[in-house]
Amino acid sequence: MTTDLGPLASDFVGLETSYRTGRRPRRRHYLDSAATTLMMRTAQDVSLEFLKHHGNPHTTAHSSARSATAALHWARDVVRGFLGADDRYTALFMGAGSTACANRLAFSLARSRPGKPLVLVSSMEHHSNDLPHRRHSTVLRVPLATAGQAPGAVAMDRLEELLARHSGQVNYVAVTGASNVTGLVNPIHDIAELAHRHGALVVVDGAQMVAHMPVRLAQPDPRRDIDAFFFSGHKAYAPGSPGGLVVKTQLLAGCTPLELGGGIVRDVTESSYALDPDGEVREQAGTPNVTGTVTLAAALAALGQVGMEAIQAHEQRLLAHALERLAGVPGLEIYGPTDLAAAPRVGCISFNLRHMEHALVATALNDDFNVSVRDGCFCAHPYVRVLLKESLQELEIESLSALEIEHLAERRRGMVRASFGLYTTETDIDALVDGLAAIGRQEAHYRGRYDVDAHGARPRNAGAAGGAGAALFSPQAALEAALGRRRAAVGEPQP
């Protein structure tokens, strides 16, 4: 496939990583970007340059500290601009991804709006946009619309019904912008308009949106604004970076921070303390992850240079190719509607090969075809159960005990997921499809090679699976090699 994305599409660390399958090493086909993307080399270069000036930002007494402080302000400006957030919004960085941001919002909004005890959470959420709200509020579930025979995006009529029934009692609606299981996209601005009409806010998990499609939090009609949006840097080509939270500043005004510590106070005495009035300061106790924050902002700035519209169009072409080719694999079931015009998606497809456990399929794809996919329930157990609609009547259970039936059901309670990044090509998708077709044709062969249970698939002997015996990354070996290079550089003898 030709691409109009320019050199950025190949600007990633690890694209040429190879593992041994069979008798020779072959380049991996990395299709697990919904979990973690590869590192953008441009962002890594900016990070390394910053490290030459690294310092703690909590002072302006020396040049390195001033550099770190300026870098943080730059990163906040970049993130707000990338997400179309105006000066009504605050940008914060916290934790290792979306989870810390969701917990912060759930804690703060429950306390700042105590007269609104309810939170509406969609049935397609990742656990990070579900469990924090359960801890701090009473959660009501928003069901999904039906697109043909498959559950689709959030059911807007049911959402409106719930908002009307509990008008004035709903604090906020928590919804994913794009599902990490199916890639299905929710109409977040329509949801915001409905929520605001009934005095509720809208909180969007943007982890699967931010690197895949344009996002504009502030809208010409403020009734369609997004109130809070969070995402994970490690899903936006910046592994090692924090989570990002962009939220309307007024929503955090006067809230007690979730964490207390250094860097967020104006004064501390033996018996009291005074918090800094600046929300961007007050919300981030301790030494911030400046290096990760700079890396994240650099990645987003680079994406912005290419243009998110172009990136989205490229990904949609890949999706169309993948769905067309996967439809030709015998016995393959894709979850969620597949009409991209009627049910928009980002580059994420979950599926199963009929009668084969997801762990067996994913492991065989890795070991024989060097295709890296994920399997399981993807931290979205309720949604996966809705999609599977698993029925034991389809299994051959007449001769099995109750315990054996339960073990069999557990092994099949999940799916395989292929997900795309900026670096994904048709060659990667074709390797996935060809591998699935081969595994389906040779089911008995693969069952003979692996033991499968609820914990995964393992080769029955060390030589049975090529990839399983490949030389993987060893931190200790890498450390020893790096130390050896340093000794050689200064002429020291090797130990």
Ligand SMILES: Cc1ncc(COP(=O)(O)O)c(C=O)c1O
Given for the second form:
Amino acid sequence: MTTDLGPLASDFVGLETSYRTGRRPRRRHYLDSAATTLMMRTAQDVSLEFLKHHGNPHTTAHSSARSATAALHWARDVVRGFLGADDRYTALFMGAGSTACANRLAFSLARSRPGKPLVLVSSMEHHSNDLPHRRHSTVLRVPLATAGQAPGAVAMDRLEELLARHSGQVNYVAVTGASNVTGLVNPIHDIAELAHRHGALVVVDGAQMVAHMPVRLAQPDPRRDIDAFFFSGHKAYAPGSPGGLVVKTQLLAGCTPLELGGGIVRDVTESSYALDPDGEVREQAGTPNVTGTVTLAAALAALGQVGMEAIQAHEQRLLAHALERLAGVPGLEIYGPTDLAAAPRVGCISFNLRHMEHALVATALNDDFNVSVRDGCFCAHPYVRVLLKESLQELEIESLSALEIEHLAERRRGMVRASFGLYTTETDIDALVDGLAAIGRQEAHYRGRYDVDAHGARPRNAGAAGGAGAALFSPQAALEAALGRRRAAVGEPQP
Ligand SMILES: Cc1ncc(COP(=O)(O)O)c(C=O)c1O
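In place of the form predicted on its own, the structure of the form predicted together with the named molecule is requested.
Starting with the chain above, the whole complex follows.
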């Protein structure tokens, strides 16, 4: 498949990384971008340039510190622009990803809107967009619509019922923009309109959206605006960058910051302190991760130049190819509806090979086919449980009781997930499909080679199993090589 993404599609660190499978090293097929993406070289270049001017933005006296401050402002503007957030929004950066942002929001919104004790959370959330809300509010669950046989996106009628029943009591609706299990996309602006009608805000987990589809937080009709949106920089081609939270500035007014420290105060005495009135300043205690933030903004700016519509169209073509080819693998069960027109998805597909444990399949894909996929419950246990139970019910087990089905689901709890990035190619997908077909054909062979338990699959005989796990990165060896290069550069003898 030719791509219309220009040079960006091959602009990543690690695309040529090879591991040994069988006798020789072969290029890895990285299909785990929903967990974390590879580093975009352009973004890395920008951060290396920035590091020549690195300084602490809490100072204004010297040029490097001023460069750092300006770089942070630039990053905030880029991120807001990329997400279609106008000047009513503030961009904040924190922690290592979405989790830090969700915790911050849950803490702040519970305190700034104390008369609204309830939060509605969908049944397809990552734990990061569920547990923080449970800690600070009372969570009610929004069920999923049934799309054909499989559970689909959020059930809008059930959401409306809940909002109407608890009108005025709901602080916000927390929903993922796209699922990290099935890739299913939720109608976030329709959800926002419903929520706003009942005095609730909408908080969107954008971790699986931001690098995969266009996002416009501010809509022509403000009733459809998203109030708060968060995402992980490491899932948007900028490993090492913080989480990004873009939020309506008025929601920060009067918020107590979660963290206290330097950089956020006007004055401190031994017995009191006065916080900076600016929400953007007040929410960022301590020295920010400027390098990571600049890397993240550069990655998003580069994506923006290619255009998220083009990136989405490319991913949809790959997705259609993958779904069509996976449908031909005997015994493969894909979770969630697969009609892309009726149930839109991002490039993320979870599945099981019937009767085979997910850990065994994922490990064999790695060891023999150099295909990197994730397996397990993807930090979305309730959703995975729903999907597995639904799919078990579709098998010939109508005669089993609900309890027996639950036990069966528990034993098989987990899936294999393949997820795409800008650099994913049809060759990667074909390697996955061919690997799955071969593993399914040789089930007895793989069962003989691995011990499988709740912790994963391990080769019975490590020597005989060989495989792609054999050639791992060694930080110590990389350090020694780097030190050796430094010594050589200054003519020092090697130890
Ligand atoms: C939908 C979704 N939300 C939240 C998270 C948590 O992100 P992080 O681990 O970067 O904090 C993830 C990570 O997989 C995710 O996929």
